[in-house]
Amino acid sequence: MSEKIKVVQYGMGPVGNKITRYLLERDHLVLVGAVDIDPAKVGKDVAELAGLPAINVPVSNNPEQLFRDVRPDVVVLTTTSDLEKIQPQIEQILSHGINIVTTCEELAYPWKTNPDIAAAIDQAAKSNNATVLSTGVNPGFMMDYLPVTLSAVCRNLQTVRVDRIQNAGERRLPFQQKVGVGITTDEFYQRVADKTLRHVGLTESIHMIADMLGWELSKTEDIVEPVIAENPVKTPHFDIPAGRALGVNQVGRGYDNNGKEIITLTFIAALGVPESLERIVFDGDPGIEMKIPGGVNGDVATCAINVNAIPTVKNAGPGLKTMVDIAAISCF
């Protein structure tokens, strides 16, 4: 790849900072700008925010001016999981004819869950000759793209089950807090109702799998429950009485027109999980069980796939794309 791809990192939270580190490792990419609205970050050097030596690229709170000044090829957008909230940011970036790679989970496969917003973003991308892709460890790979790809060796397929199970005790404190470790069941269900405690994207993953397999679904469901401590649990961060949450057990299901459950996606992240793993199980010909012992580090994987997607997105045709629409992404 002779010509370097110019990239702006938009959103300087923990994921944005990690992506910055990965961007700066790649010889074929050049980080030309960064955006955040946090006054404490504006004006700071983007590399220093990521814990690296300064590169003389300050964080801006004026994306319009920045895009005109540096003319990036791709923006990596890591601001929110909420599609309605991120839509204006996406359309602003597209108005400059800039390609987008984003971690917004609700955009991973939005054609069934948010068809109006999906169509608007697709039209904006095509009108400005730019590409938009949302990806991550999940949605975007482990629980949708990977099983879809694995199904290529099947003569027929009756059911798909995907399990992503994580011992939250091995993850950083913000992740443990995110999945509800230590809170009461009342607080857990209130946060579920407020949509602040859930793994975003299971329904989008179900629809990606079903559409790619040619399966018509009569309904989907996404059930979020706490994993409850049967006995007191003490950790470096928590002193948890029996009866409180150790984490989350979330199950997404897709049903065919006869009411049969044909897609089951299970996400468990909790303290005390015996084994972290990724598992795909097919009832078909051949029947398949694929397991990744220890699982895949979600933070590393999400940041890596967004960086690795940049060349593919730059060279894809215009429009809103999903992982099943574009050429295969690899570590480059």
Given for the second form:
2 protein chains.
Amino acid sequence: MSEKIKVVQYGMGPVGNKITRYLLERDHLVLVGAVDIDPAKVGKDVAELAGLPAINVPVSNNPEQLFRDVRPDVVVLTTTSDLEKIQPQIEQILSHGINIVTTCEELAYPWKTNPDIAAAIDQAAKSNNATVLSTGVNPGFMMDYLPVTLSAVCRNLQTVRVDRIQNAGERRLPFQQKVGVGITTDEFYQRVADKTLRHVGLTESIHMIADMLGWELSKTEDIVEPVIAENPVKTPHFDIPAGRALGVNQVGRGYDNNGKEIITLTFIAALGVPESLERIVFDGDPGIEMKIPGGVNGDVATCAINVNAIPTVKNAGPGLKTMVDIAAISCF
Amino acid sequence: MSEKIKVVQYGMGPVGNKITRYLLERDHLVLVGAVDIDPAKVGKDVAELAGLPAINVPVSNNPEQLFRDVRPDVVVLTTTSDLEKIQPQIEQILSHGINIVTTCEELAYPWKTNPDIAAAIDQAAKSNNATVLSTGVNPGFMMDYLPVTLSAVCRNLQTVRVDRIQNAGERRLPFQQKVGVGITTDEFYQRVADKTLRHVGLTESIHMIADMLGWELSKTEDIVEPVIAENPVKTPHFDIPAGRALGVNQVGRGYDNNGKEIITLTFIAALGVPESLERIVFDGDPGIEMKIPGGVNGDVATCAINVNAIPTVKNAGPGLKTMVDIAAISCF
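Having seen the form predicted alone, the form predicted in complex with another copy of the chain:
And the full complex, kicking off with our chain again.
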């Protein structure tokens, strides 16, 4: 890795700004451009937007021109979680033969959930000799790639259970608002119906695990419920009466052909959780219980793994890849 | 994976027998041959040797003839931990264009410790369009691949510490004897000098971690000490006076160019250990402590990961690969 890898950051929201900061810390990467359509950001220096001293790299709203001018090796694409919305952006980037790392959750393992779009992106990547990878803390790592990888030391497995439990009280106010702290159960279910309150990707993670363990599934579920305050709760930000939401409890389940639940993914982010925790539990030979007490901060982890993926993606073969298709990603 | 992968088991010691049992459990694999030079095993049925009903696959002492007759896709090679001794066996197998999965610890990450042999094997693999991978519980997983993989969610890392702590009292007598339970400290250090008492691979694991984190090392250490009985210990197998060994405490260390210890791998297998445990500790952003209480049985894990590696190795590109070069291995 003697020559620096040229990177464009595409999407200057909070995640894009954090990734920008991480990109600028790496000796083997050079940030050569940035893209956003927001008129308030276009023309601004990408590092200044991220809260750092200027580096003389302005945000562009013309990716076509930018790609021709700076010829990046890799684009980090952080515009949306929605696969249909991101597809044209991906195809435009690929048409320049540029590799893509993206946080788009629905692309993390789309082969069962969106096979047509997955095939189209795979074809576009192959015909332009470029690689596309979606990754993040989850989907992409904690509830799919890590249990799959850990299963390598097992002779056999009967069930997989993964828990991500986050004490929302340890996180910033926008995170607490995002997971529904303080709202009524009516509002909560309205937001679930609007798809504005959910952790995207449990179904994708279930399919990755099942495929990698050779398990056929008859059914999957993704159920979002509020964690409800049994008693009033008072915090620096909230004064919550009993009966309102303290956060989200989302459970993804995969069932085998006999209707037995063999994969269970639980995502809890709420006030009043005693301790943040990542946990993987295998019923098998050997049985394994893996724990990360205190959990892993999802914002840091998602931005870090997208930056860490850049060298691996640059050297992977062409096509739409998922985390299990490529060589190991490390904090390089 | 509609067509079954044809496998030969090469080396019918305790590990080879256990791998045979695991191979026979997998629907997508078919055991088509076995090799050993021990006259007591040659001609015997491979499944019977492994304690199962016969499958009409006799152990051969003529691998050349066997490979021509059965044309396996993959050989599982479990003859020795010693890289110099295994090299001619590997080159013979490769000359038939056959992929190799092996438990040979010194081949797990040989690029710094044995670069000449590594380059020769890599060349032989490439010129025969075949893949070679060494893996096991360690080196190959717990103290190198898993921390490397976990680092993917980190923005930065300052130090890596990995502990494998095993209560030898939970393991069978041969394991207890192997780690020096009950012997004098003189005997212990004699066995260390003879290299009959050691966990092979800590140095290889240190180099894999350092390379994958972009860390330059000025020095590595691999120090083997006895765990000494402070008081007499009585078990079903042993009556141990104070002052004798209860097992092994082996520490591998990697130092940076300022002489700071940045990688610490501790392997303890002894009587009187309060609890078996796998632990990975990162000082970094985020700091992470990952634990597997009760630990992972090393014999099961090593045999399982070699069997689980077979499909991945069959589909990897040609050359000498390490765990970090290939797609994910899972319990398929």
